[in-house]
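In the form predicted on its own, a lone chain appears below as structure tokens.
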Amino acid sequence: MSKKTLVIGGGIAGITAAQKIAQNGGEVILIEKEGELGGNFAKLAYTFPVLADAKMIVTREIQTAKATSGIEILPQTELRGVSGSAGDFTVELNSPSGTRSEHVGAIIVAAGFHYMEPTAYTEYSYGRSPKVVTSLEFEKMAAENRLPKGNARVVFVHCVGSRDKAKGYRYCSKICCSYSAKHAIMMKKANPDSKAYVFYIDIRALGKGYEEFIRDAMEVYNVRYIRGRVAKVIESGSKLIVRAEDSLIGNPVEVEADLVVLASAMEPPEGSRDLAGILGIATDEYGFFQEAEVNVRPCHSSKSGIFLAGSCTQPMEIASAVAMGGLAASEALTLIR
């Protein structure tokens, strides 16, 4: 039986899993298809429900992984083949330096997620107007100090691609309510003279401090929440006109905006079904990796010896991804020992 574990994905779940295994005497090969570790976490400016510096946190975790004995990090590397069974897998890895074969006892899939490109929502003018951006693009604007100045009006739109079987996905992306509140607070902190509006269907804030966080957006930072789906975003000169219905009072509403931010859905990582085919494990109807038993074995895949960690299984926040990384590491250690 091999004592090594292969971890696929260098986001926060994969980094956590690798650290836990190595800190408990195991050996890890951590592969990441991109050139750097960090995944989606590395693209954030701040966390929620505490506005902590995301770059500082993820950089610290990456540095810890790099400094931990027993972790071999292979960037720009992808899995090309798997054979064998639990305790004795042979994996084929492909990197810029060529193909490499390794024997591992366990595999942890921590492939992360992808933000949906909301191009199907042509009514929102995404892709036509540079003033309509996704939440991830807003994070980049904030990091680069490019948020609107002066008496700007910024509109945040919930559930773009989520809870919408017509153009998007039936599921809730879980974190959008909270990260839209985070973005509205970031806007107000960066520019107290700005006005922030949030269009929502309903508020889903399940997590420690999440409800309070959204309440603070409303009551401390004076972000205006309007219940109703946005019907259209229209370019009007140098401004945008956001048209919707306030479903609480049953009246149409228009808001003039300088920037519109779309909370696009969390979707499975690109190539998830191809990776599942290589591994011989199941995915759900959307392409997320399928848990063996979602309630009691959430980190077990449909194949013995292959474990799952983080948001490659379903939309989840950072804390849950970290917890799953730790759980998958524990299960992998139990197997290889």
Contents of the next structure:
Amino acid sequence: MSKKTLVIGGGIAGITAAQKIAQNGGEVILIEKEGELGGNFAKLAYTFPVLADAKMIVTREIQTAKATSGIEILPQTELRGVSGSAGDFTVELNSPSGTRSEHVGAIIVAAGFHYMEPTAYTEYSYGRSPKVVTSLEFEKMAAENRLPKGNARVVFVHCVGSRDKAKGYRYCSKICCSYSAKHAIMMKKANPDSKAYVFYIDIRALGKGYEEFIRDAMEVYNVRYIRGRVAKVIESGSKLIVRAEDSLIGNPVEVEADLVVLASAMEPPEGSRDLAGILGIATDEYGFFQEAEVNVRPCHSSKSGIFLAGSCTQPMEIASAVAMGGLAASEALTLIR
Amino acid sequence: MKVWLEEKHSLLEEIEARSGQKVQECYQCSKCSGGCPFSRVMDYAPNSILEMIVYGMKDQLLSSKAIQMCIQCGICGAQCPAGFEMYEVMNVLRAMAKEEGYISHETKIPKMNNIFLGEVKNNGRMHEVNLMVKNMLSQGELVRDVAALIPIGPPMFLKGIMGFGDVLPHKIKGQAAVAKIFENVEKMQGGHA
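And the form predicted together with its partner chain, for comparison with the form predicted on its own?
Full assembly next; the chain just shown is listed first.
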């Protein structure tokens, strides 16, 4: 076993892929464009559908990768060029210390995703009111103990950028229903005096423990679910007025809120099309990396020897990204053996 | 009210053809109704109207208050995640109600619409005073309407917003051309303007 594997992206999918290859005797170069490993996972406080300490889990996985022999981790490093073919690629890596060339047998793309900036949603006062934040900002507020105190009302808005072909994407981002429930629960746990409202269109929470998780938000934590897409968020003095139609009773509804949290869509990672151009692989209509076959060969890119893992292929929760990282590792191992 | 799923979607097809909107593109997220400034006084919210079209509930739709109350402001369309122009559908429904002689549960707005169009047809432009007086006389609540006008009308003269020259209607130069437009539209719609 002489050839290395290049893993692009140090999020949970890339970390998993690197671990599995190294644990099976392979050598890995794991590059990450940021200074630290962990990706989007490292920005979270808790996981779903089990409320576990996200920081603890991701730190553990990073430590495992660092402690596993055969993994070279290169932070602040980006791919600049690729030549060759499956089993015999030459890659050019750029980091602050300079450019270096490496021979690798396989490449795994685990470039992650990006949370959409909902700047187009002027009707939600995003960017105008500091009390309208994205889900990612809510995670940060929770981590920094800055969630509203006292008798506060917090409104969670589903499908901001998802299922919106006019201003966002046609697809469903899959995880927003679950993470909004998680945020509502986090809010109620951090401040039991607060009130949480979730405006939904449908609830899409599929998988073991997901339905129960949503029902717990409603039944155990008394989060109020209202069926209707929010139409407007209006600044009114120190408060926000959230306006929607409750389509179950066919009547307009207004909630006075202290904080509005927008569940912004998962979109392809920044620069995904450029990266695909360097690699010579296909992307889909949105810029996610295109799998060869959705069902049976989800890890194969359009080019032999280059594999895909995690949310750079489609909106995906952590468990799927881990599974895909493992599968991509096994595909790479077949080439480098 | 019990509704039936129809085999034939003739109402749906007609509305889609006339409005240029694909009703089936609707997500039923109800954002249109949430943003609509009049949904609280409508008998059916805009998203419900789309569902009623799919069910083919023609009688309820064409006699509804909702289709008369839409002011065509376009907020529904501007915010719709499907890029669907709901107000165009409202327009078609209102036109169909008139063509087919439906009596709306909302009677005041159709009366005012007719007076408004009559003014434009006769003078080539809208004349506010005529519209107001004719509308007040036709709605049957003259005492209430005059009382409501007292705090608004005189200050408009005092502040110079209205002058005495505005009291009588002025015809525009191209009045004949406007009348021709009305004639043509009436012909196209089989006698209904």
